[in-house]
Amino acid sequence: MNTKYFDRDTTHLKTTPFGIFTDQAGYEPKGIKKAVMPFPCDSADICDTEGNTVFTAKAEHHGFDAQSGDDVYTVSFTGFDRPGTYRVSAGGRTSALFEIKDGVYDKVLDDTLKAFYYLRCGCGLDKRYAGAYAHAECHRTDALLWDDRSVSLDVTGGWHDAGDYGRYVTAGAVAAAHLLYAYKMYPEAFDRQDINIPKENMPDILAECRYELLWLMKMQAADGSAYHKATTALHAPFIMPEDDREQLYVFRTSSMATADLAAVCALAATVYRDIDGDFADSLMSTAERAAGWLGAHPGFIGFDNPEGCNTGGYGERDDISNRFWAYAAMYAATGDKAFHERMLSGATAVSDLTAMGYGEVGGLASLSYMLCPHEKDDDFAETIRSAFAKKAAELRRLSEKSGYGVAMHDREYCWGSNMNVMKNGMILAADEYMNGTDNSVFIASQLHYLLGVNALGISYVTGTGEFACNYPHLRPAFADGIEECMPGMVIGGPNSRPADPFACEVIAQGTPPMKCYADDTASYSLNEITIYWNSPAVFVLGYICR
């Protein structure tokens, strides 16, 4: 990995070599395949990789996009569908390599979910799955209660965060919600994986949020509230995970957390009941403590690091959603009708009904809900299809409104922009399942966006194309002395609002928002990873594999 970062040689940073902009990873023979072209042309070639024209498609002209700062042109080639390996060439300029082939996307699926494994903690990563990103075990040691030192816990497994070691409740179960539901609305795509992660007698997705979800467990608390962390008490340096030695801690309980953790073992329960009854049942009574906490303390309990603590916080304003979302799975996974009053007395509270988390769950919820086989309010339920088809609608004019297909508001080029579009591919997919509208084509530019139609034309994803973003931060990728980054780790992507040191040095003053992105270790607002990037592109991918 590159280590000029340090002394803030900015010298490695590259701008893509391609001046058209495609999915890099590829195009189903039968799908929408559009190239973007920020310049004037009036047509466009498909050439095979032997430079023979064997395709021409009219462009068409979009027109001014705010979001880049780019005059586009775009090019539909959706009629030619033989199978092979391409460029867009036009004007001088071509693209990336892009294949057009069945099952194009099923690689970036596998790799995507296998990113969940190179992210395991408490175990070493052995060369037979890993290969050449093997490690020894790490984090193994009993960590202390930050608030009374005399208590140790075991709290060993579960998945790294992000550029970080530190695991965290709240984070941990929405990314693992995310798998569940995905498997739960699209089990065809994942039925057929072998990822090459240690096997048990379940799909290998149950497999990997089984590890995170024993981790989850542990969590719990003897009063059935869920501590809301474990982590040392700063963060390590850049560093393998099996030298990060320092003293683990387990900070004090919220209410987002025990809401949270009641949730995904609820949600749990329901995926696994038919798979290993006694996990089903483990799974259940954790969920059960959990909720019977949140009955008995009403009251919201956040979180703020103590003095002397600098890992991730994941503060929320409040409990609400969670609480919401808490309620509602427990009531798809039971049946039973106090848990479903619960629900339905707290959701007037709950500000955004499509929210996929961390930090609004209410989509979540949502899902719970209208995925119950248990009998439903007919009006709440209706409620909660306009909600997604409110919302679809908007991101549908924002996809058809940008120049690269991409359904965001400015806003949301923030830390984790990409996070953010695979979240409103999460929204429509979503709306789709519940109202019957067929936004397929918006799902799959949301897609597209993420691996390499955009404005810099860099696919977010790890080992995916041949313009690949490679420098994340992240502290394995940065230590293991490897220079190709593990395949399949999402991006947080640009970042108009850049936060750290470098990115605020390298990320001139009115850049457009889809422009403000480097590749680079030292920029954690830019280029941090983390398991809830990594999981709304699990689903948005299951959707597009199934």
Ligand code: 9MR
The other form holds:
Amino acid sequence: MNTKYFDRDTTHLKTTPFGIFTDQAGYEPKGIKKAVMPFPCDSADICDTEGNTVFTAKAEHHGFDAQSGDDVYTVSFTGFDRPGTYRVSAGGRTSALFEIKDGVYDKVLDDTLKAFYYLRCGCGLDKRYAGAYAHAECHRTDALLWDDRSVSLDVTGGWHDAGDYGRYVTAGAVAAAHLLYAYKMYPEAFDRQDINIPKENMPDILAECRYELLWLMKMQAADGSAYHKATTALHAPFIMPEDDREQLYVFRTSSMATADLAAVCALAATVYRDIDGDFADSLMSTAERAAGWLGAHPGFIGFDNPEGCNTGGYGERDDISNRFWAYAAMYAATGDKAFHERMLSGATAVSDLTAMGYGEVGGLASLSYMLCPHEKDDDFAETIRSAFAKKAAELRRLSEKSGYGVAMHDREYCWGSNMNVMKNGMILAADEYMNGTDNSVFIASQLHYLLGVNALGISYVTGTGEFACNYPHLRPAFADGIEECMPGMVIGGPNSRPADPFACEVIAQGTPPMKCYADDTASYSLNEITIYWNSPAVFVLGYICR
Ligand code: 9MR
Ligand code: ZN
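In place of the form predicted on its own, the structure of the form predicted together with this ligand is requested.
To see the whole picture, the full complex is given below, headed by that same chain.
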């Protein structure tokens, strides 16, 4: 718990005690292993826990890295594959401890998936599953329709979106979809998983998604459209979820939410069909009613917070990619030519066929289309494949140019930059899936960045690594009074356009993008968590652990 939250004291902010940056989870024995040193050196040693040197490698000068402002040296120790626990040391500095072993990322995969359980709303978290992070039932009361307070609705369930207790349809649909695509593409990684959540007769990842899907279905209005969000009028103070007893509201329909609901339910129906036929049927009926509404309402209905509400807006400028995703997923679920036609006719206006959400979702549509068993339009399938090939080539170039191996444009160091890192990993994985290009080294590099190979030498996943973020802008993590944050939370990360008072105070003008970060509860634009920042990390880890 960061007790300094309220007085904006910054003295507790720590910089890494380590001078050499490695993946703090570690490396597969056969994996590419590279440490980054932001200082001149000729060679580096791999040392065991007793300090004995077990391997020495020559350093290379990568050169100046503008995103970090560092003159970077790297050392490759891929040739060293003996399982064990090590540090890299050079020039009187060391790295954090890391392991070399088979299955070294399994625990991070488990943790990042379990994070969704910790965010469940509408239930209590039982000690058996949540341990010290158990808490009583939250947000069980009916919600009033914001625009007509005589209407009261049961919209309990789902995941809390983020550091706040809001629940938003577009955000939830995209996060669940990332997990479902991950399962479709890499089932081996998830079939064997046991993350200690209430058991259902299916892999844990599907049980966890089901919890969100049941809520998403409740967010459908009688006319088939989807309400945009369910939140209180104002963000709660930093209290436990069960202590947040303000009136809940459901906010009016948006066309993005309706399209995303159709898409995720249709996608989910294909996943649950063989596991739970009744559930797949109700998903399909929700998807069909939402798609029916979309057909009857071709105009864009966006969303802006009404007067008196300050919870997340999740406004979008158009719903083009959302509708495209809905029809692609409907076609994938049904094989119905009418949906195929609608998808193809909407495709030309889609700006990016590789975009993985939460706003632009063209890439999710592409995944649905390319994964589906039905007949495809050859030209359009080729258009999708080449969009991924082109984007992946660009990402490989960025990754090679970066001293830290991260495939990021400067502009991507924005609110939730770690989502961009992981989404870029997803695009590389999708390119590999569709085009057969081996992107494994580049995908692993994106994970290494997240877990410590970055200019601050910090692991951006709570509970993984000797120097990991621990004070996210996450209400229960503050209010539970427990020093250690619950594990597996992927935080937003560096943001070169800090947008909260704390960040504006502590991030000096001119700080290089990769260093615009502080591990403090107060900073929502640097250090919040959300479900759709965790979900692309689960996808990338699914690829890696498959
Ligand atoms: O993730 C969203 C980010 O891209 C936006 O820049 C930011 C400001 O509008 O909002 C973020 O979403 C927040 C949402 O509105 C409410 N729940 C927490 C989300 C993460 O900060
Ligand atoms: Zn809740």
